[in-house]
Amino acid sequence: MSSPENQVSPLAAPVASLWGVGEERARLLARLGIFTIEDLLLHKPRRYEDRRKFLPIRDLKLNEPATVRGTIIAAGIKRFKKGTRAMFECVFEDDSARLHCRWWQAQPWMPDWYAVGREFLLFGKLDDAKKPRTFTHPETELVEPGDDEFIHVNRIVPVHPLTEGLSARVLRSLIWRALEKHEAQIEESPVGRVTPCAPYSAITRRRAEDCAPYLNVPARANAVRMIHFPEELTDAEIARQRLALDEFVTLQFQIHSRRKKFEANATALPCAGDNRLMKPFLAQLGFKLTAAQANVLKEIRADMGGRHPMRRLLQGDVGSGKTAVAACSALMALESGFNVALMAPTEILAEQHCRNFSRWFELLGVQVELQTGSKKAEGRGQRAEAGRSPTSLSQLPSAIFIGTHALLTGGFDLPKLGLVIIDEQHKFGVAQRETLVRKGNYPHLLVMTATPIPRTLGLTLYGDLDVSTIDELPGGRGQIKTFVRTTEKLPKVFEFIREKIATGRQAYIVYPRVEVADTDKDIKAVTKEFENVQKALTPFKAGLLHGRIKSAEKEKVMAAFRANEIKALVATSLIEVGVDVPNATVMLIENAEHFGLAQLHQLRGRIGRGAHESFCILVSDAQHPEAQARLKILEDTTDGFKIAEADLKLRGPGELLGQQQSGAMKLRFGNLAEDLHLVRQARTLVGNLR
């Protein structure tokens, strides 16, 4: 007999083991990803209908949804002289009013279904104000009386997601079975096992802002059956928080669980540095590090001298100095006898960054080497690639290699590796951070990101990570003012560019494509604007940048408009990152609704990094309110902080972090925009258990 740590909970169960799941229900589940018992009863639902009091017919009002109940007294099929395009249409009549419904592309199915003298609930909203009364393509649910009217009426019902061929009805029916039978199989989670839980009756009393994150919770079973059968609309909420709870309690088990294993198994590299290459170069900088800046550096070097390897995320808005930081981080490395490799998402990034470190490290006598897809590494990257021993190649100076993916290749190795920096890293995924960093002994890890990062994301897709914080902005940069615009304004735009630069400055023109198909004519295209800023601009010169161009003209391309002998740069969104000059003031935008809220927020940095007032327009003609919203946050701030939380907000952790990243944060019933208090609440549970 197997003992009791070895038994499958019941819920495991597969779903086709509850009375009423044959073979092609549970084929419609599995669809909605429900294949176990457990899988059904955390199905969340997407809304709630009060079915306690209908409204009447007669009371709808335009563009407000609602549910109301009522027999059907004719329908049929409309069909129409041209084409094979048919209407489904009934009639619905209750004690005030009749209803019209109508369905675009009738199936054969619905004269059967919604047979005359059939009673119905419908949710829906009025199409006009006109009469008749009209809901288009409604949500229905049959009523038959007597049957299971306590599950489906009089009461506060859910609504679930479905699948074609399972009605709302029958999954609705499924999970009070699977409740009825399994309720008291829920196990309690950690939350509930260390924390007072209140009873249903006491809990169903409070109001859902009352509800505190983890005291005097309902226990999960109860929570289970108030997401799905709540007796007031604020129990949902309230069951939804504790279920959320217990998610981001699992959530930061996994994340202790894997800082606590990397600890065990790793030592650190004695990286802190002796300060002989640091105190020249801050010297020779030409501008003091902010406060901030030098704050996290103490955490920094404190890190690279302890006893396990730093792995630290450092956050800053656009133009914070986090380069400088690396550069020191470099520093430290290189003066304890170890290489350093920085890897940046793209060539112009990363040909930037070398310029850079270059121009910083050269009177220090520190090598620095790019490798990218068009450019191997001088010297010592050639000569790794070429096959000399490790041995030969630790015995040269430090180094510190900068490049792009090219530096995970399998034919590029170093050794003594002890800082890997990565730049723009949610442009990269964990699995390619973990390839450069295995290069290595356990180096010490900084990733870097100009893209703030929402607290709740910070607390849980990079809660393994010590996250520093450069929250002050260098001196003596310009102010940034933004415009939105629609295109009858383009002209006026034009002309004010033109106007900047004659008094010298230049400008950065931006579009989302490089070509556009004839079936996107709204969306321009950089190849194909082009000659018309030309125009626009003449007699000034423009450049053009984007994706498709080869490394060696990209380059050019740069270098003139470094040189300012190009007034302005026609691009695509290649330029969010990596481009650092501080002469060109003005940013316009076009069809600016095509861009994610944090990479208009990215390309907007590539100007105020002068002194001079610089100038960001975006132009759209865009009606959707959420387009309009994210347009006018970004004209109401510049706090790329602000614009992080707005961001997770608007598009949710899937859309904003891409598949690489938010692949491991399924979550059923927490909400990563609004949840910040469970995350905390989470992680202070999480470290009182440990």
The other form holds:
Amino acid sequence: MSSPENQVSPLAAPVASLWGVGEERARLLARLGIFTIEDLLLHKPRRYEDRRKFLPIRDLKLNEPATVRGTIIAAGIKRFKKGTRAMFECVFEDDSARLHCRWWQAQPWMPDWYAVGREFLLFGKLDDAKKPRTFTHPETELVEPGDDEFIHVNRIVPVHPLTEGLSARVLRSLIWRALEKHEAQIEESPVGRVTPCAPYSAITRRRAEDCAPYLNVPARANAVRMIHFPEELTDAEIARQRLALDEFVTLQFQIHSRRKKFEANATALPCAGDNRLMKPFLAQLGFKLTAAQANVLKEIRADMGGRHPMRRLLQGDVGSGKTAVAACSALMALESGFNVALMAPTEILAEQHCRNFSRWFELLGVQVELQTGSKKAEGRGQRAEAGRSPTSLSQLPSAIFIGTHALLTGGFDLPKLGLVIIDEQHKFGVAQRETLVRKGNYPHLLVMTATPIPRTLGLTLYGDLDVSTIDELPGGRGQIKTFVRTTEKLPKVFEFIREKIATGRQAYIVYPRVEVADTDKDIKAVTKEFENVQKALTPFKAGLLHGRIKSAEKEKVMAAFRANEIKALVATSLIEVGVDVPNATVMLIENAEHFGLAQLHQLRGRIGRGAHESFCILVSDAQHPEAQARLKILEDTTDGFKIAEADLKLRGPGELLGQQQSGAMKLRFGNLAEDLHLVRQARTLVGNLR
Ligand code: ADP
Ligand code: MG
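For comparison with the form predicted on its own, provide the form predicted together with adenosine-5'-diphosphate.
Every component of the complex follows; first up is the chain already shown.
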């Protein structure tokens, strides 16, 4: 609903300008995020009810939510014992049967509202097969004889997200009224301006499947009406897709203009390198780069020698060898005389990188410096912090600085920063990414992630980054077998772990919590389970690792585990990212249902790094079919891409995006788990419109 810049759209008027919205209602609407007429028109229904005919109460079936229409024949408060809480109960009746409805917490207004003789629509689900038929906490809507009948019954009716004090009926009336008054003012969007929009009636006679989206999309104004008051349920989906397409187009425009602006303002530092360090590095690495790694490096080299600063996302499943790619990229910048910053999400990972890079780079005469919260680089980092003049610094040979978020916090300004590498991007927010990059004078940026990003998210969230994918794992890796087991089987599982340790291998044992919480005693915690594990594994030594342990102690435990002195590492998901100990071949995760799919995949990525066969055991007593289905996915595949797509479908984008969500535009109609085809269309459209 864009409008010429100097002319304010009538839809931007406050919602209080609508007849029937006073101060109190405006306040309630604000709670729903509705401030303007436009907000109201775009308030997406939560579901629809087909009220063209009602199910007789007699025909209600178990486990099938339905709407019935009944008149109250009895109502009252029930108290079980004196002083205990009171329940409110009503008996409704239609021509076929009676239905009891109850609310566990009687409210003072209920007896007046649910008065004998009043007629209500009731949406709910039968409690169980027992008589009498009962709904607990149904959604109800008063049927008022008279004027608005054509809005609320005898049609497909929207049910919107509500807030206390605002009924479905009132909100529906307001939206109806807003449409009557303002529909004609709803402007066409860029989508409608480049594609012929079919008239409303022509669209509604088709079924959604026949209506190839974007050839026969309804006009935007039609879509806004159809999303609230569809003639058929399929219309609502057609309308949603049209409005979602508008959102994705807006998003793509934002991405494009950000990228354009960036390219107009930034010139790249010449960082392609000359192989002076790369050649000896590759010779001493101990393995040959995979074809996938080599390809990605070609793309990176082209970027780093190009006109615009690199903005590249490198995705590769856990264990695909992103670190080696990072090292090669760093060498290109170092060869060109620039400094490099590498940022990791945890101290453990930063330290691990520091160890690897020191081992690799020392021979080449490149300085590697660690900068974490608990350990500041001695030497250059500090000198930079102390604000020494950059000229004296830039005369030093170039170096790579490795750290956590601490690299972001004030004062640490690197001169001649040529390349910034962010490892495991899914742990960083967009805002953080921006802060880091602003540190230097448009250094090249390489973002690495092990959570393969479902394409919809990639195209929207990372739309301003170019994407490289390492789609092959280095050879010579043992297989990972995954099993889901119940806690009953734990003794056997520990026996199995002891056997593996006896043959020289090591294990990770992961719990969701650090400490047992009072509210959720069933969720196991490392601090408590550690003793049990120690007992179960005697005489083998176990170590404990979680976020509340001091850094120095953490480092000691990790070192002992790496040195194979500690045989089992009992930890929280802290070890989820990056930790690389190839001799560890068993991953036991208890209360597995408490982890996200992507997270479990990451954890599993800690094993299968050596030549030995590896085993991942997910322990869960979860009864819920959805929880079981999720764990089954891990049993079935080790393909991170499939897992990420499944996770997105099961849990929605929120979980995957984490902090990044705050940087993303809020989508009312678009669904990042389902709408890949719309995201693609939006990209094409924006491409055509530019
Ligand atoms: P990730 O992509 O998860 O960050 P890493 O970079 O930690 O993976 O690599 C996992 C393991 O694979 C490391 O031990 C690394 O040394 C090894 N590795 C990386 N590239 C190759 C390769 N081309 N051939 C053999 N091993 C490799
Ligand atoms: Mg890694």
